[in-house]
Structures are given as structure tokens and as C-alpha cells.
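Just one chain is shown here, as C-alpha cells, and it is the form predicted on its own.
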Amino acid sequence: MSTYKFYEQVNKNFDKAAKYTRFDKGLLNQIKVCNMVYHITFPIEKDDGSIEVIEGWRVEHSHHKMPTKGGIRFSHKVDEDETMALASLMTYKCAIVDVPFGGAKGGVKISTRDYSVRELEKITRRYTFELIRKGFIGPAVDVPAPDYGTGAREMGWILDTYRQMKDDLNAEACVTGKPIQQGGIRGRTEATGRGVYFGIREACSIKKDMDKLGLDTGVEGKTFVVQGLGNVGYHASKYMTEAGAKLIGVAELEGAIYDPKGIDLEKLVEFRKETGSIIGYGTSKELPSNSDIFTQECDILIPAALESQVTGDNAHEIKAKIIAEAANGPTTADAHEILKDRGALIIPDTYLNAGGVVVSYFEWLKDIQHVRYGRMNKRFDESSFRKIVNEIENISGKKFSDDEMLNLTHGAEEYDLVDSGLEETMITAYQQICDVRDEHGLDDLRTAAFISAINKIGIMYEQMGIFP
């Protein structure tokens, strides 16, 4: 099997798009390069009294906007190349969806299954201490978030460590993806998967693109398979099935299953909780290998696990008409060309999985402003709606039931506003990407998305006066 350097793959996509921009080569090189790379090693004492040296990284890719933003990944596969690649993708992702952050990423080279909760807390707090010591974290500097192997619990530990060391009024904004009680925001857990659904829905609404694929517009009735039932894969699948799409294949660490008659997502999740595996669920067929999920018949393939899953080695066998990149960098540059030449529609990761950073941005704003979304206007809106509905009752003679009245006069709460903001962002960004594609006569969305990002970042650098 071929070896792929992730950072190299990202830069190949960048270089391809840069040809369509007007910027000087030197400015393009400044956009592309990682500004700061911090390699960390530190010891921890394990529960059995032994000492282990832990290795980690934090990369700040671009400072054209501040703070920088990006998740922290706990994985035994973490290395400097991966962290640099993910940080650069974050820069482009934020630009594509108009979130005012530079890109960053962090990683700790551990497999979480090998450590107790107490040991994971030690690792997280020590990693945070090292970031604080070198100025790689802060509400106006660099704001981490969850990623593969981390979640709200770890973000809470990071916030608590930061608070102990910094006297900062805006401390809660030093990290996002936190528990609600620590300044988190409603809708953050499902944000990336929800954004994936909004992106797929928007792509499926473009008639000329669906006509090329021989598909009807809309999500309803389309079949899909998903690789990875983690947070992103699960929520993307949840909203897809709620919209009428049919889940027919799933791959996880333990293997892959396929059932053209359909798979009930919630029942599958429950089955896996009980048995520890998706294998043997219902009438599904076990595939020889979990990588075989990519070659199954379906309308939409959703890779929602790790990078470099769709490569030149398996791209020829992929039958899906739409590849929706829920993971970061799941498709290599050569695989992209193979799929594009076949006529598949590839919805790029730099756009499609941006829901997490969009809602992280909303959480950061909430923590900077020190007020919950909806607190100022919810009751006023409900009162105004009630007056309107009462007037309708007086004019029409119709009497609304209590349930109808509650539904008609509902004022927007935090989740409603977050979800609305996410939906608007994903729709607007997709329209911008399509406009760039049409402007340049391109046949793929990835290059258009990179062009959109480069143009926005390049203009920022020019306005900063760094280049004459």
C-alpha cells in the first residue's frame, strides 16, 4: 500500500487552487506555511507508579486572524506531519465558512484505551500546562477544542488548569467544546455531524449537479454508507435518516456490515452497546474487511473516521456517486482525481466538516460576551408572537389549542439560534464555493473551496500591509 504524507496532500490541493488566484508567490508561500510548531515531551506518573514520557504537539498554522483555533487529538498515530496538516486545514476551513480564526491543531501521541481516567486527566492537565508556559493557549491567542480521542471532559480539565494559572476574566473562552456548566454551548456535541447533513442537503439541492449524477434532488430516498460511528458519523447518519435517506452500510474498528434493505441506526447503536460490536446486527452481511465499506453500492459515501482512507489503491472500486468528506483529509490527491474523472461529486472536508468550528465560534463569542444566547430576547419574542396569535384568533374566530399556541409563540432558545446560525453558515459557504467553481469553469468543489479560502486570506494579508 502507498504511503501518504498528509501535509503534502493538503499542500498539493493548495497549489492546485493557487494557480487560479492573483497573489504573488511569496504571499502564497506565507499563507501555506505553518507559522509556529511546538513539540512537547513531558513525564507522567502512572497508576502503578511507573514513569512514562508523553509526546505531543501544538501547531499554529496562520496568524492572519487571531486567535488561532483547532482541536486536540489523542491518538497513537499523532505525529508532527499530521498535526501540521490538520492545522493548515483549519485555516482554510475557517476562511471558507467566514469564521474569524487562524488555524491551529494539537495532538498527544497516546491511545486512550491504554490509560485510566486519572492518567488521562494528568496527561491533559500537563499538556495544558506546557501550552500555557509557552503562550500557546488563551482566549485571544489560541483556542483548542475536542477532536479524535477527546471530548467535553478533557476540555473541562483544560479550562480548570488554565484558570488555576491565569487571572483572566475571559478564561472560559480559552477552549471550546466544554460542558454546558463550564461555559459550553447547546448544540456543540452534534455540530460537526449536523453541519455534514446541512452540507449534503445543500449539495443535493443543486439540480444541475444531481442531473449529472442521474439522481433526483433532495436527500430523501438516497442510500448512504458511513465509515466511523463516532460523534461525527453518528450524528451525520442520524440527521440523514431523519431526512429520509437510507443507511445501508457501516464500518467500525471491529468490522463492517452492509444491508441494502436498510439499517436502523438507533437499534444498531444499542446492539453495539450490548455486544461490543456491529457484527451480527439484524439481517446485515459482514464484509470481509472494514475497508470494503468503500466499495459497496450506494448513492452517498460518508468517510467519518481518519485521513487517507480513500486512496489511489481503492478509488477505482468506489461506486458511490457522492463522496461526502465528514473526516479531515479522508481522500488523497490522486484518489480525488480518479473519483472526479469518473464523474463523482466530492463534497470537500474543508467545507463539509466545518460545523464544529462554526459552533465553537458561537461558544467563544458567548464566553467573551458573558451572556447566554436567547436570554435577552426569548421572552420578548414570545410575548410579541402571542399578541399576534391572539389578534388572529379575534379576527378569524378560530381558537388555537394549548399545544398549537406553544408552537406558534415559541421564542428562540440557545439551541435554536445556534442551529439556525450553523444552517445559514453552511448554506452560504456552499453557495460561495459553487460561485467560484462556476466563475473559473472548474469541475470539482475542492479546488473551488481552496480558491475561496486563499482569496479571503490573501486579501487579509494585503490589508495588513505585510507585502507591498
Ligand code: NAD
Second form
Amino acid sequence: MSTYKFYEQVNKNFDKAAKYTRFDKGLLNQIKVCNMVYHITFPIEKDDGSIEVIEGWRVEHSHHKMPTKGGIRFSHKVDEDETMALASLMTYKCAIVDVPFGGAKGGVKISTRDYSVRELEKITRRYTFELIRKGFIGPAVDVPAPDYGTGAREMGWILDTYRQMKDDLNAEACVTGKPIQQGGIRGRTEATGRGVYFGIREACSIKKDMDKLGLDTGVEGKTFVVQGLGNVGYHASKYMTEAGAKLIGVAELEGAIYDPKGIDLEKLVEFRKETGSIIGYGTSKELPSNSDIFTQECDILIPAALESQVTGDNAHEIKAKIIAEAANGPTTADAHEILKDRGALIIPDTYLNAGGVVVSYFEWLKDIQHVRYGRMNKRFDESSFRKIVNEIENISGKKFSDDEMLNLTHGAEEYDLVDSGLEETMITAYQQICDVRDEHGLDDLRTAAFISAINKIGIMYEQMGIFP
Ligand code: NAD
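Next up, the form predicted together with nicotinamide-adenine-dinucleotide. The previous block was the form predicted on its own.
Let's see the whole complex now, leading with the same chain.
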């Protein structure tokens, strides 16, 4: 990691926002500190018979709501500071989008490329075993999810390990982001990127903000560049391009490309699969280094890789008018000030990438209800709609085609409901943040989002009191 202490960066943002709230210092401290930090080391036997010690963490930042919730990251850059920072961001994120969880985060200090699938499975299962032993996982306690370097496969291993050790009726709710067959939910894989798109769309719909930037309202026609084409970066780019925005730059580990004529996302992904690199795609030009993606001409910059990417060192050169923080903590506090002074609109991570935890919440609810969304009402709704449409046909004398009929009488399935819930959440939360911004006369959505979170958590503590 860079010299920027991530947890300190988060707390700087917290302190800045806390000044606009009415809570006393002690209560603010209680909101800010990490409630439990668990540092684990354990051995695994590698495929060649050698033994390696693996280091990991699980941090439960806030117990003001239970269970706590947050992803598990596999990266060689993981450390305690990063895990604490990410856990605390989860608390504020959940509060901002009204998801009833405290924040948590897990990390295992490995580079996934250095391990076979068998070894990754061993690491994941042993890490889970250690969490179970110390009470750091469970449907009512702490519920992990995917993050950088992990996905549905790892979540499936976590569930299986948990289920083997616990007779828990709600076992499936001990982790989210699982494969569908193991109690996962349709729409979870793409949820964070989908939420990023909804958030950018909301931001671009506010005329006074777009006027300030000299941009038209709407996503359509806007150019964007993305750092990181993983789960979040890929899906955010997919929905942005589907809505008519133009992808003109991409950075990945191997380097960065830029093409003002536009980059076809699916063809680029295909090209990378075949060649192992994004470099050399189509008519794009290769940039000197992958961090040069930040300084390219574009309307929207989407950092979707890791934290501390936009710093005091490169913020001056950023030309994008909108910084859409898909990753957690991509902008350091000093870079934030530089960008803000320059008049850029920063859509903060605590709001923008909350789609993952929102849909994880839906998944957790599904698992403790033991019933798929839409199962009870889809057919009933469809038959009611059909009766209404038939009545309309009778009264109007118009006959709908089979396609029109299907469209008009479609009953909501799980994916439809998840998507609708996510969209509603992202719209409502953005409006709340803007209301706070306007109420305090701020020009900064990050501070407004933090104020919104601190107020919600602070009021909860006031109402429930502190356990003696
Ligand atoms: P991922 O592992 O699927 O993808 C990350 C991508 O970034 C990888 O393709 C990697 O090669 C690339 N990358 C890493 N370093 C890079 C660099 N220096 N330059 C260019 N590319 C680089 O991870 P993800 O789940 O998409 O997570 C990305 C970010 O989004 C993280 O900050 C994570 O905490 C955050 N986030 C993820 C979720 C989720 O649901 N997955 C939810 C909220 C926030």
C-alpha cells in the first residue's frame, strides 16, 4: 500500500462530517472505533507438500446493528489497517442506504494468482473454520460476502464449511454472494456495478449539478474511463454503455488503453480472454502506465480496483468532471480537496458501491425466510393482470398481440424484484444525501453522506442507550 493510512483517511472524512452533527465526543468516538479486530494466522499444506503460514483478519467495526456485514478480500496488500478501514466504510455504507447491519470486513493476505484452486479452497475453508471458532460468522452475528479477489465460488466454500460444523436452520444466511443453488440470489453478481450505474444516473439527472460542470443531464453520450475490469468495473461499464455512455479508456494490471472513438466492452473482454491482455485491442492506443488512465480526457472517471489510487500526486492532472467511486476508498482525503476545489463532482464510495450490500441484504432475507422472491405471488399477479387486460380488450375492442399480452401480464420474478429494490434504494439514498448537502450548504457529497450515516447511527445509540 502507499503511504496513505486508509483507516486514518476514513476517519478524517468522519471527523469533517461529525462537526455538522449534534452528538457529543464520546458518542462520536463509539461510532468511529472498531468494536472487534481478529487477527489470524494458520498453516496450509500446498500442492507440493510444503507448508505455508497464511495471515488473515476479520474486523467487526460496529455492533450498533446485528449481524455485521462485509466482504472478504484476498489480496497480497491486505493488512489490519486496510481491513479496519473497509469495515468502518461498511458501517457508514449500510446506514446511508438503510440496510440494517453493522459494518465488517475480512481479509486474507494472499495473491490469488499464486495458488491453485485446491489451495484457495483450503485457505478459504480454514479461514472460515477460524471465524466459526471465535464466533465471527453466523446469520445473526457476522455475514461475509465477496470482495476483491473472491466471488461466488469462495462464498459456496464458506457456506459448506459452516454447515458442516453448525446445526443451524438458517445456515444459508451465514454468507451472501453465494451460487444460486446454495441459497444465492439472482442479481447479486452484478449488483455492485448495477448500483454504480444507478448512482451515476441519479447524479447526472440533477440539472443544477450538471450545469455547474458544463454537462448536459443524462448518462447518454457521456464518455467514461474505468480502472479495473473485475466484477464491479465490468458490470458498471456494461450498464453505462447499455444506457448510451461511451467507454473510452480501460486500465487493468497489465496496462491501460485509450480510444476516444469508443471501446466495445464485450469485444475487449473477449480479446483479453484470448490474448491475456487488454493491450493491442482494436484501434486503441496503449498508455505509458496503467495509472495514466486517471489523467485522460473524459466526462466520468470510474476507479473500480483498489483504494488510494487518486492521491495528492495525481489529482491535479485529473480532467474528468465526475469521479464515480466504484471501488472502496479510491480517493485520498487530500486528493478529494484538490478535486473539489477544481469543481469536480465526486460521487462517494459509501453511497455509490452500496449495491452489493443492498442485494446481499435481500439475499440474507431470502435465506432466513427460506422462500424465493416471487414464488408466492408471480402466478397470482399474472392471472390478475390477465383479467384486467381482458377487460380492457372487451371495453376497447382492441386485441393485444401475444408479445404485448406477455409484456402486460408479466408477474415479477426474483430478478425483477431485486433490481427494483436496488434501484429504489439507490434513488432514495441519493436524494437523502442531496437533501443533507443542501441543508448544510455543502458542495461535497462525501461529507453529506457521512453526516447522513452519523445521524442515523447516533440517533440509534441515543434511543437504545449504552449497555452497562
Ligand atoms: P475484482 O477482484 O473482481 O476486480 C478488481 C480488478 O481490478 C481486477 O480485474 C484487477 O486485475 C484490477 N486491478 C487491480 N489493481 C489494478 C491496477 N493498479 N490498475 C488497474 N486494474 C487493477 O474486485 P471487485 O469485487 O470488482 O472489487 C473492486 C473494488 O470494488 C474494491 O475496492 C472493492 O472493495 C469494491 N467493492 C466490491 C464489491 C463487490 O460486490 N464485489 C462491493 C462494494 C465494493
